Every structure is written in structure tokens, then in C-alpha cells.
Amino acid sequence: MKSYSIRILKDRLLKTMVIILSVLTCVPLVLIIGKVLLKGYRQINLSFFTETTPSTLDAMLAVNNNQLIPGGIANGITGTMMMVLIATVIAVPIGLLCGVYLSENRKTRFAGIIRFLTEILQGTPSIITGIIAYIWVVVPMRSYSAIAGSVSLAIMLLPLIIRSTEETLNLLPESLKEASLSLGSSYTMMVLKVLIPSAFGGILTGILLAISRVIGETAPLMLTALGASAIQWDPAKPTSAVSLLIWEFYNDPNLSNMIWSASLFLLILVLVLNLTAKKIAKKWKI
């Protein structure tokens, strides 16, 4: 009867450390999203979303007079899309074939060097991925761009591609397979009729997810897109990002009230992301 109550007191002062430990790691999510959001919401409006960043004039202007800051932030928006939709085209390929690989290919020794590869390559820092598209496609080219900010950032997608990929295919039972080959099916057939549709939720979770990851970079895009005051549409010249604008906020004290609504916009963006991603993944399970 003692050792059950010794049993008992233990489940409970376990159970108690793991409820406090949860709510302090939850503590500074909430803190700081509390904080963005009060302080965020005060320049979301229309224009915040149709118009080009304001001068530091106009800002400073505005400020003094106790005004909301004019402009918003439609040049990091369309700059931020442009570069995460030229990325998702590049990476999503080579990743899809990559991850396929290694899910047919599991012991051999090229898929091991290739997982471990992908391996280094989701561990590098965005700063040298930034300096890789630097020398790939800045240099070449003379010229900050879209294309080399997208680079850039389809460098850090693949890896993210890639594993989410394998993983989700390697969760395929290997009857779907034979049943495929077994019907006459070729083995290219079979791998984008059956393995690539069957595995299709669990994929595009694994893409949402990925691009929600480096949506919000901006070491890289320093390196490579620079930025632009302008809405730019031409891959081929400087353009901006949301989160190029919320450094270059920072530096400028009359727009420090543009940042909290900049990341209002972005954390809200990656949650929308994430959640679509959770749903997708809910809707498709394997």
C-alpha cells in the first residue's frame, strides 16, 4: 500500500513538472506575440497593403504630428511572392526527384551520400546559402535580382523538399507498388500515377511547411535580392521583401512603427501556412 502511494505521489509531481514546463515554453510565444499584435495593428489598413514604404520624411512627418505613417508595404509583398514562387519552381522539382530517389533507393551507398548531403545542407546557416547565390548568380550577372534572392532561397527548400518527401513515400505500403508493376505499369509510370498522387497530401504539407520556414528569412535576400522602394516586377533587377523591409525599418528610427505591423503581416502569413499545411495533412493522411 506504500509503494502504491509512493507510485501515486511520483505520477502526480511528474505530471505537474511536465504542465509547468509546457507553460513556460509558452510563455515568451505568447509574450511576443501579444506584443506584436498591440502593436501591430495600429498601421494595418488599405493603403498598409496597396501602397510603397513611405520616405523618411513622410514618416518622420507623420509621427510628429501624431499621425499613422503613410505607405505600406506592397513592394516587400510583391517581392516576397515573386521570390518564393521562382524558389518553389525550382526547388520543387529537384526535390520531389530527390526524394523519390532515396525512398527507392534506400541502402545504397549513393542515397547515403546524398541524405547526408541534404543532411548539411538544411544545418548551413541562411548567411552562406546567400553567399552561395552571391557567387552563382549576383556575380554572373552584375546585378542584384528576384532570381538570385530565389536562388537563394530554393537552396534552403531543398533539403526541407527533399526529407519530407522521402519520408512521406517511405509510408506508402510497398503493395501499391506491386500492384502497379503488376498490371504492366512501367517503373516511371508507376512512380508518378501511383507513388507521387498517393503521397500527394504529405508532399504538398511538406512544400507549405518548407515555405513557411524561410519566407521570413532575410540574411540571404541582404546577399542577393538588396531591395527596391519601388513595386518591382522584373526577376531580373533588385526588388524587396517583408523581411528586408522590417530591417530596413529598424535602421530608420521615424518607421520603427512600421515594424510590429510588417511582422504582424509575416507571422500571420506563416500561420496561414502552417495551418493550411495542418489541414492538408488531416485531409490526406496516410
Given for the second form:
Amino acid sequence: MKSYSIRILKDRLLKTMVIILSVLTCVPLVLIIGKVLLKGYRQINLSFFTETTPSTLDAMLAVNNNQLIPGGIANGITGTMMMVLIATVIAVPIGLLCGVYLSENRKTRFAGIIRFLTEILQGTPSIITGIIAYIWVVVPMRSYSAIAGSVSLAIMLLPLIIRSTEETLNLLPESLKEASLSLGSSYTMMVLKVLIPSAFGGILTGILLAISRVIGETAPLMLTALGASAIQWDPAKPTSAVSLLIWEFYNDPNLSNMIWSASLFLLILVLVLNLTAKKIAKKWKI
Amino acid sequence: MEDIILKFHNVCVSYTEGKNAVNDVSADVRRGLITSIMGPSGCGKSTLLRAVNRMHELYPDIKITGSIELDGKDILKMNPIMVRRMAGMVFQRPNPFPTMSIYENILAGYTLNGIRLSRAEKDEIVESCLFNVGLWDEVKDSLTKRGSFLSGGQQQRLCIARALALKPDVLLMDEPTSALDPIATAKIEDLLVQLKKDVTIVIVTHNMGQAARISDYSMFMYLGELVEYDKTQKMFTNPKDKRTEAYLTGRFG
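The block above covers the form predicted alone; next, return the form predicted together with its partner chain.
So here's everything in the complex, that chain up top.
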């Protein structure tokens, strides 16, 4: 009977440990969000979204007079949106087809090599994708540009999209394939009309989560998009991004208050992307 | 001379080299009748059936030798897409396309083959196919709903309708009622008997009662071999082979 009560005690001990440790992991997250919210919310108003970054002088005057810093991060928001959009357009078709290939040819040697390479690409430090995009795009174009930034982001998106597409397709039952082939479907039609539509929810979720992972990337953009103080719609010109602005604000003591507001904006963006992804995953579940 | 639609000639199928799951099967299937393939689990009955519409090509390790003639043409030499359109298939578990409505499911064979139809043609095919499987009255008001919202038995009838929409010569059925309850099973059995005027049916079943109820001819397979093939009535009342008799009387299987 004695050993029995010791076993119960051990069980309780382990359960308590698990709960304490789980709570501990939440602490940094709560602290980050709390800090960003408290310090960031004051700067957020309409002009934060519609105006471009203020000059150091304007910001200094405002801070000295105890006023809010004028201006906003519109140049960063438009830049981020443009680059993410171009990167998605580049990465989605390639990633989708690659994922289909990997899922359809699970055991072949070539698929094994590709899968291994995507894993390496996924682990590649983002600054390196920036250097690659610099060599591929910035050097031949002789200018920093949004296109170069998009290429570096696309390189980062690719492995994420490939893996999520592959995994979603792997979950589809074999009976779906049999059903379409038994109706005399060609391979192409089966992939386009049955497999991809059936996996659509999972694929879209994967794409959104991938975007939320790269939307805050800074290092590769420093080497490619460079930054701009005005809204830039020409993808061949240097462009700003929200993450780049945070870096700029950090380097300018007069603008340091803006760090928190820009961070808050990025955090909310990522949160919205994640929530949307979850909703989609739920709604499109087969 | 009876009208033969499907001719198996020395068919062998192997999953692993040197070990035949179907061993040297030769048989002629008659047009316009229901032929059942019976046998205990693992006897190769599904394997033989799936060889007919070349489903085995999904799995590259499977090897097939011998010849299977459908309407006088060797299917192993034909384009698999053509073979599969001539020989429709219904599987063990109902598998309507989850992203498509009932309407689209029926027309899936046409969509997947890139055949364009006018709205009127589509409506007519959907109505007649659903009517043929006795589903029209049950689903005519919910054609735009997803196929997966139907009950298991309805889904299976939808799958039969989907296979029939392409007007195949042969309908291959791989234990189509094993996932269904007795009432749904009875409905499908009635349906098959009605359908045989339009299409030849080859049905794999491990349910002897089902084979006895609906089929005109029966094959009994054991360990990959075709042990006996005869008129169903004759086989059930007077089996020639000891193994058939043992199976039918429930001594193994």
C-alpha cells in the first residue's frame, strides 16, 4: 500500500512541474506583448498609417515639447505589403508544384534530395538569403530595390510553403486519388481538380503562416530593399519596410518612441495572419 | 456462343517478386450479367478486380503478367485512361469528392476528362444518373450541397452514379457494401440487379449471401488461384471442388 501512495505523489509532482513550466514559457511572451502595447499604443492614430516617417528635427521638436511625434510609417507599410505580395507571387507557384512533386513521389531518391535541400534552406540564416538576393538582383540592376527584397523573402517563403503543401497533401486519403483515376482522369487533371482543391485549406493556411514568419524579416531587407523615407510604388527602386523602420528608429534617439508603435503594428499583423490561418484551417477541413 | 466481355488469360499479379497474389487466373466474364468473386481475405479477389482498370499502376512495385481483354482488346496494352473510362469502379468505402457538390460529383468524370457539356446536357446526365441509382428523390433539392453530407449508403449510391455517368461497359465493384448497414446494403443489391440490363457488373464480395442473392455467375478464389467458376446456383448447390464446398459451408474463410 505504501508504494501505491508514493506513485500517486510522483504523479502529482510531475503534473505540477509540467504546469509550472508551461506557465513559465508564457512569461516572456506576455512581457513582450505587454511592453509593446503599453509603450506603443500612444503613437497609433490615423496619421500613423497615412503619413511617412518624420525627420529627426521634427521628431526632436515634438519630443522636447512633450507632444506626439508627427508622421507615421506609411512608407514602411506600403513597402512591406508590396514586397510580401511580390514574394508570394514568386514563391507560391514554385512551392505548390514542388510540394505536389514531393508528396506524389515520396520514396524516390530525387525527392529525398529535394526534401533535404528544403530543410537546409529552411535553416539558412535570413541574412544569407539577403546576400544571395543582393548578388542575384541588386548587382545586375545596379540599385537596391523592392524586387531584390521580394526575392530574398521568396527564398525564405519557399521551404515553408513546400513543406506545408507536402504535408497537407500527404494527409489526403489514397481513396481520393483512386476515385479520380478510376474515372479516367489524367494525372494533371487529378492534381489540379481533385488533390489541390481538397488540400486547399491546408495549403492556404501554410501560405499565410509562412507569410507571417517572413513579414517581420529585417536583415535580408537591409541588403536588398535598403529603405526609403517616402512611399515608393516603383518596385525597381529602394523601398522601406516596417521592420526596416524599426531598425531606423532604433538608430535615431529622437525617434525611439516610434519603435514601440511600429513593433505593435507588426505584432498585430502577425496575430491577424495567424488567426485567419486558423479560421481557414477550421472552415476548409474535409 | 455466349457474349464474352472480359477475358482473363493466365493473369498473374505480384506485390513482391516471386510471390503471386493472383496466380494464373483464366476466366471469361459474360456480358450483361453480374459475376461475383468470392473468397477469404487475402485470396487475391480485389487484386484481380483492380487489375482490370489498371489501378495497380498507382503502386509501382506491382507486376502484372498474362492478358486481360476487354471487348477483344488487351487492356494492358491500352492507354490506362481509356481503360478506366470503359471500366468504371466503385470502391469499398464511399469516396465522393469532398470539395464538389452532389451535382459536380456526378459530372466529375466529364470534368476530369476535360469534356465540355452544355447546361442542359449536364442537367440531364445528373438527373438520369441519380434516378438510376434511386437517389434522385432523396437529393433533388440539395444538389448543390457537398457529397460528403449524405449518409454512407447514399454516398455509395452517389459513387455508383458517378461511375455510371461515363457509360462504362463494365462496372467493377470492390466490396461496395462492406462499409454499409443492412438496409443500405439491401438497397444497393436491388439497384445492382436493376442495373445489369445496362452494364456488366463484376463484384468482389466476402459476403456469400450477397453473391448468392444477386450474381448470375460466381468465382471462388483461394490463395491467389481461381478454384471454381460456374453459375452461381450450381456452385452453391453442387460445388465441384472440396475447397469451395468447405468455404460455402463455413468451415474456413
